[in-house]
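Shown next as structure tokens: one chain only, the form predicted alone.
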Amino acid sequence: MEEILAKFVSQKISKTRWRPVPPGSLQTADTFATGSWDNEENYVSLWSIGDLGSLDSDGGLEGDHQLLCDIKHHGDVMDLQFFDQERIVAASSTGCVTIFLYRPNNRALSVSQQWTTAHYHTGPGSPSCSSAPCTGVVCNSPEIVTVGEDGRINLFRVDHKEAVRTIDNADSSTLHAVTFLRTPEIITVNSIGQLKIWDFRQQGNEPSQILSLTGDRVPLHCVDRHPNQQHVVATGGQDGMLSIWDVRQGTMPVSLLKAHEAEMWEVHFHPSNPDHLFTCSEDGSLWHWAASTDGPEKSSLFHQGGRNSTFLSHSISNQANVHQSLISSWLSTDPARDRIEITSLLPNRTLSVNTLDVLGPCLVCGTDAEAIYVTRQLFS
């Protein structure tokens, strides 16, 4: 893999996302957004990646990601998603959800729409309406789903002033992240180790399915769904473990993989090459997991410089009843095939790596060390 390029940006980065490329386009990702947190003033920013890295004063490679534009953001950016090529949705620690409009012609960001009190605490011990952080957002045009510390789920539609649907007491604990399982269904993860599936076609306020980690109720911080096999879901939690779930069966993870030494903040399947998965952690590491079952090909993906290890997953349930050819490599339980290779992508441990995103051959991540790292050649 080519050198990963660093850019120091004088703000702690909480979230980063690639701007989607037009459907059917052959171009690779060249623009990404970041959101900051824990700074005197926080920003949502858009960056363009240059062609080459330049040497910094220490002789290391420094990225020439160029700042295209930025806009002040009230509160910490808790989550960030592109709604489409022009619009970015930001979730705030103030409970507000904002859609920012990007105008490429004059390189400017502006507020397009806002739901100021999307998430808030009510009841005994809280003021009449005290804000609660909006912790997660997911977009599937024309809909936007948000979750928060208040245990509330909102379904918004662009250009609608009010929520189309709200599940007020969806969870008695903090909801940490949300993603779509399929169009009317979402998955949430919470602070007591539960993964819940919600179906917006159902009128009630109860989840259609609850899965959970056994034993200690370890908070789950992140979730992603396999892009091709929608029943395969990955989560990461406070203990740094990577959990793989098959939501068609059982109530527990299929595999638990020992991973990071501290909280796992994000997990992402590669959108077009889902035998590859990426995780980042409070412990300052960024990992590339390859679960492809072809031994010889796998080694060619990894070059020296990474922490190459082979991990065996600890399988919890028996998959014998599922037809082998349909099994995702993430659900395989044959020890001879069940090899997962892990490569560390950052040359040195840093402060917390809070966020990552992958699109095509490009990866970007952001850290508490006020650095953004980018590579454009993940699989070379």
Second form
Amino acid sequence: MEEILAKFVSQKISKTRWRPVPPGSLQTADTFATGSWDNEENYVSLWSIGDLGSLDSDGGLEGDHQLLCDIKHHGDVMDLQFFDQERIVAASSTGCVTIFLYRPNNRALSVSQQWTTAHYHTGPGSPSCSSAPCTGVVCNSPEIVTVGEDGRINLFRVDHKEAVRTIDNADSSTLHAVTFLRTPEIITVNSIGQLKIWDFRQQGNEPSQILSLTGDRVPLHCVDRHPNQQHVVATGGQDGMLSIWDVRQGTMPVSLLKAHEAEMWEVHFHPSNPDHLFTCSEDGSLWHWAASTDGPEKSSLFHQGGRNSTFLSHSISNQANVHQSLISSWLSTDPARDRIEITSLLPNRTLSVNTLDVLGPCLVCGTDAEAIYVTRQLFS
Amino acid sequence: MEELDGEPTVTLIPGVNSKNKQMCFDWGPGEMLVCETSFKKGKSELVPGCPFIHIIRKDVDVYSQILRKLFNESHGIFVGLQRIEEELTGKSRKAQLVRVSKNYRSVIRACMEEMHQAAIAAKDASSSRQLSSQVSILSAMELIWNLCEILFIEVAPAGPLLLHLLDWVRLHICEVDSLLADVLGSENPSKHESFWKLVTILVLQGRLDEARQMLSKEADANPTSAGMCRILGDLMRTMPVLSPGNTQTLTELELKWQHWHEECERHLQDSTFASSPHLESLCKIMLGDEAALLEQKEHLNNWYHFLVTRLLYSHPTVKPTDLHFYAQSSLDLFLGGESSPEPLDNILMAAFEFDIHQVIKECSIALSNWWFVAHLTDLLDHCKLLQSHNLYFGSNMREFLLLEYASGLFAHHSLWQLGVDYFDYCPELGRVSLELHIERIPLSTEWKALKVLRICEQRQMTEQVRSVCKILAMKAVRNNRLGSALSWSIRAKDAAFATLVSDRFLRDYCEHGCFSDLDLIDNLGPAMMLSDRLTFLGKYREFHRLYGEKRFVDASFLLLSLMTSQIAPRSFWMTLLTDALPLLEQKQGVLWKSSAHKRIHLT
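Okay, that one was the form predicted alone. Can I see the form predicted together with the partner chain too?
Below, the chain from earlier opens the complete complex, with every other chain and molecule after it.
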């Protein structure tokens, strides 16, 4: 793997996302957005890597990421998603959801739409309309779904002033993350360790399915769906455990993998190469998980040039009842057949890695040590 | 306590009329709050007061965007150094410590470079000036650090010492290379107006090869002086220098050098260069003639350059212990009684005298931020150079400086996360300081609170964990987020709070007749055991479920056990009895009836 380039940017990075490339195009990702947190003034910024042509460089290394433009953001940036090529949705700790518009010609960001009271608390002790942080946002044009600390789920549509649908008190605890399962269905994770599936076609305020791990109610912080198999979902929890679930089968996870030593903040399946999974954690590490269903001869545990290549850790819960026809290597329960190779991608241990994103051969991550790391050759 | 060196500076606060009104203030960890009171001074008329409270910060550096990068990168280096401490052994130890020192310096230089670019690009004059002054402060810091590295960490012996000092000086005079490029690039280099200036500077810096090249150009252009140029060039070429890896001993070098020196002397006496004043003065410089060197004051620019040049051409095998004699005399000669030494000069002098404590003390006074002294002292401590003399309040100097620096970081809204690691490596007072500071971090979101909790749990600070969880649980209860409140009390293993939340649930049930948040209560799992009330809540809900599923026998047994186990709160006994009534009417409840007596007993 090529060197991973680091740059210190004077703001703690809470979220980073690659700008999507136009469908059918052969270019690799070259722009990413970041959101900062814990500053008196927070910013949503756009960065560019690679050749910039007419831009003056400050003598940085070739491939060093440069700031294209930024815009002030009120409150911490809790989540960030590209709605499409030009628009970015940001979730704020003030409970506000904002759509920013990027104009490449002017190289500027501007506010396109805002829902200021998307999330709020009501209660006997709270002042009327005290704000609640919005913790997660996911887009599927033209819809945007947001979740927050108030346990509320909102369904917004671009250019509609009010929410199209709101599920109040969807959860009695904090909802940490949300993602789409199939188009009318979303899946959320909360701080009492449950996954809930909601179907917007149904009228009620109840989830259509609840999955959880028995035993300790460990809060779940992130969730991601397999790009091709919509029933396979990965979650990361407060104890750093990675769980793979099959939502069609029962209420228990299919595998539990002991991973990080502290909260796992984000988990991502690689969008075009789903046998690869990436996780980042409060313990300051970023791991690349590569599952393969080939025979044991194929992958040796210490290749990939990683100086921190580590052990194999694969413990399976005994509850799964998986059909043999499943091809997903993540769901396979045959330990002799599959191996998971884990590589740590960051050179030194640092403060918490809060966020990561992958697109094609490119990976970007942001840390609490105010650094952004980018690599453009993930699979060399 | 020592006397202050000068008058304290006066800061005017805009909007506050200190002539008419009295001010009040309060100290904080890194800041001060000031406002006007309504007490009048003297008999002035009533004037409307200033309605603001002002926050005054002494340390503005912490808020600089560019310096933040310095703090973050150096934090990484600091933590790395502490971690490899155990592995540092034997010969490689010195090399590793030198490498760490070089890392710190490169971070300072990178910061300097960026600030310089920002100063050039700045839109208004005042910020440009401020940035430029910051650049010069950083430059001075790097200068001092570099010297400390040579003298204290590298501990260069006589011989290599001079080479290091030459590098040190060369690194801090940057115009030479651009001037060199300028002159060489011109059509007729030797006729360039700065030609002789350039050659002089090169000789002053000991860059004799390049000086010789320049002389050869002069020889080509000016045949009359060709002979003299050649002789001088030869002298330059034959000057004995200690090259790294050279096996000659110091004594050999001294002898050779003495011989060479005499040859130069002879040429001067023979008036070989008499017809060219430039060449003659160059020869005098190479002989280490003080008067000739002092004539070049403007090219030398400062006394330490003068010192190094002087040593190069008169005492190249100077020993580290003799440095301070030459340093003091160089300073005196250079300043010549016209000006007094500046703080930077005093610091460098203290370094030449190998008085580390004085260096650190002077730096602490001169600089506005603890960053420099904290990191430098820590590094020198790893070199085992600081005797552990205790300061009067118990900790040693390294720890004191690190604590001050880390406290300054905690006063910043964002850099507090760096401060945690600094406290970790202060063995005596680090932990208590961290305990006090971490409780005061404002918790605006749950995400931030989770990070604070993780820090506390990793260090087994159970009191702080409990206090943070309690704050969050209370907030959640007030916002009617009972599930969140319960999950916080479970994390803190706070039985009392779990009881409070369960009471809330039960009260809500009594009011509304049904349970809210069933998803939580149905799935309590082993957390149910945390508090009796919570267990009761869970079991009671289970009873309802069993009843709803028409499993009356199981329901009855459960209800009975709830009543006899004494975990039911008093206020709930009526409700339990009321629930029992429909069960009594069931046909299957034979066993039930027989224990009816037991129940009445309880009532």
